[in-house]
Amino acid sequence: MQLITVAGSPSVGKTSVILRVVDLLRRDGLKVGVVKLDALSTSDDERYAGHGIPVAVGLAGGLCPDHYFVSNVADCLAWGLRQGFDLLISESAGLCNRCSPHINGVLAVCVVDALAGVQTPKKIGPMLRLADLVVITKGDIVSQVEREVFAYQVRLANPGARALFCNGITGQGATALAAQCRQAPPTPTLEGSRLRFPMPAAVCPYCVGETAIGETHQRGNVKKMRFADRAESP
């Protein structure tokens, strides 16, 4: 089975992608499944069975969407291989933009929004920098030279990803990436394999449920911002 992981933040259209892909992989007679991971709710996961696309579905609640990832791949692999899928899509929630759900030795995909602005790729950290496939949703509302601006701006970030524009909507670039996923490695077991890129710092009190503020509640990892107008103990 090949295990792809797809990331982006929120609302980029990643759902409306996959599913594009995903038709036509089944076209080709692959079996494809998908597991839904998300922060607090979903609905995504009826559009999938509205297409008879198997999907499981994890929320992470009051944890890191991220670290819940992590913490679950495996068994999402697991659950992929009894269903006896031969390609197995992972959506990750809306990360933020330091998130970093990229494992190595699996086709690792981030789809990013045109409508973002051009300076957007710069932005996002490991999610894009280190992934093998970045998908441009929604060029056709936005102008060709904003397209190729942004596409520019993704090259920059990462240059050894292919970048692809693909509308969830019509389906247009879908034929190139699902060929991208066609060629991805198979993933037989995620024993001892290892992330691309370490999961942002998380620990500290208001990981484990502090609500209140004040230095007197602040411990373990925290960063404090400096300001110019302030002096600086030795």
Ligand SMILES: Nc1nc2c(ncn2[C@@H]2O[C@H](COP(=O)(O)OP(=O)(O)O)[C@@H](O)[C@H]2O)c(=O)[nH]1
Given for the second form:
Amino acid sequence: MQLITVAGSPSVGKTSVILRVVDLLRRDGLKVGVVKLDALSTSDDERYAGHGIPVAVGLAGGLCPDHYFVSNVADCLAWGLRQGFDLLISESAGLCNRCSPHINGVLAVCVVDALAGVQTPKKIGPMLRLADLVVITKGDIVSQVEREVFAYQVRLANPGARALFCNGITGQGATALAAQCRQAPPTPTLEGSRLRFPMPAAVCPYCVGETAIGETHQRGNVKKMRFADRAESP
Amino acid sequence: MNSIADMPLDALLAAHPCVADFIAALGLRAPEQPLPLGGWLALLADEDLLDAGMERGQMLAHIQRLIDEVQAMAAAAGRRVGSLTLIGGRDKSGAPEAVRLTVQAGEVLCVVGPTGCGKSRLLADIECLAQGDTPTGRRVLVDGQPPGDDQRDALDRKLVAQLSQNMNFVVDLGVRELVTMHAQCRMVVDPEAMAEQVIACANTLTGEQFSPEVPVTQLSGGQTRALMIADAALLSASPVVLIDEIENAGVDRKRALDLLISGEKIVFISTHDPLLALRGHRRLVIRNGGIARIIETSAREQRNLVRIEALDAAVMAIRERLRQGDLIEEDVQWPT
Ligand SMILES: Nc1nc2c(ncn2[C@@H]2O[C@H](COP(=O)(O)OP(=O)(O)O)[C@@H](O)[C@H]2O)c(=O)[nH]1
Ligand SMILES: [Mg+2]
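Show the form predicted together with the named molecule, please, the one above being the form predicted alone.
Entire complex below, previous chain first.
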């Protein structure tokens, strides 16, 4: 089975693009399943099910969704193997631009939308910079100038990746993306695999339920802002 | 090859502004004292690297790829295309589309047919340089050869530029800033001068002048189209331009087309506007998803075009007078 991780900020068009690509892959007789990981709730499972695509959902609830992803990805893989899929796609939203679900040796896709503006690609962290494939959606709504400048910024942000446009509504561009998915390396197991980049350390009282604000409650991994009008603190 | 890790950082930054941008985007600051890149990375605190979101090895590899990529883009910037060949596939009922059509640089083809007949599909096939892998089964050759994968997915130096009906701007930049950025990513030698030229040219295409400082999001529909056409003709390196209708609002269509032709572009326009459709060298008639007929614009049609242009000019003149606040009370005389 091949595993593909698809990540991108909320509403960039991940589900729309995956639906288009899966349609094409199934036309070739491939059996494809999706796992959807989200923070609090999702209705994407209904959209996948509506297309007859087997889907499993994981909701992180109070945990960081990306940490939750890593702790569960091997179980997702096992589910896919039990279902006899040829291809398993994971959809997860990069909520803080910082974590990324990308794993060494597993095809990593980042979805960005052209509406985000040309300054955005360089602000997206490892999710974009360490992806193998960057999919740009919503190119249909911006002028060709902005589209080209945006694509250029994506290439500068991740010069190693292939980048392509895909329209989540019409499916224009999905053919090339499906071709890339077919060539994804196989993932027989994730035992011993590594994330491409460590997820941020976040062990402070607020991680474990503290709600009170004030100096005395800030223990553990605390980092303070610096303000220009104050002398450099020691 | 010498590793970039051994190169002095200050020389590297001076030679490759893209590396300086990258380091700034990571929120890191280059050191004051001269250091090789590798030495600087080794000195960075682990915490700073974690904040930046990349490990040392990843950064090194990234910077090398960045330099290579920018050099590759510069090398590919001047590419021209002499011809495009369209090889028919099948129409909506699966019947073969018996067409092999070669279009030369500087030629304008119009695409006509009722809504839903497959005009957009044809433009989409050209846009993705289809290789029998789209629903129509059409194939597109570039200079007589199937395009390589690199040509098919090259994003920001695409062979084909598409001007769609939706031409919005979302970015918070002025016209000059955005066009200058576009010129930079096109590897133009003097981006500022090119931006001035594109804006001046756009202003000759539209009745409503705009200044280089105006935010792009405030341009009217006509101004936006004028700017996009001027950009496609003068700045875009794409030798093939697809246009999904140029609405007549606010754009001098005749001049726009002349501009594209003079840029040695291959132009496909989906349109029923007589001024454009008869100005094209050939018309593709689409029916049921396939090219049903190819019409060469005849000498008679060209004479009619001259008459239609005179009529259009008369209407435009009235439009201009309305803009000025004039009355249109005299018996309007139509040119014959
Ligand atoms: N115009 C346009 N809209 C798109 C495109 N792709 C997705 N959308 C729309 O963007 C919205 C969010 O898409 P969705 O797939 O749910 O995003 P997700 O949250 O990343 O999975 C939906 O309303 C889609 O119809 C595109 O390429 N063009
Ligand atoms: Mg979704």
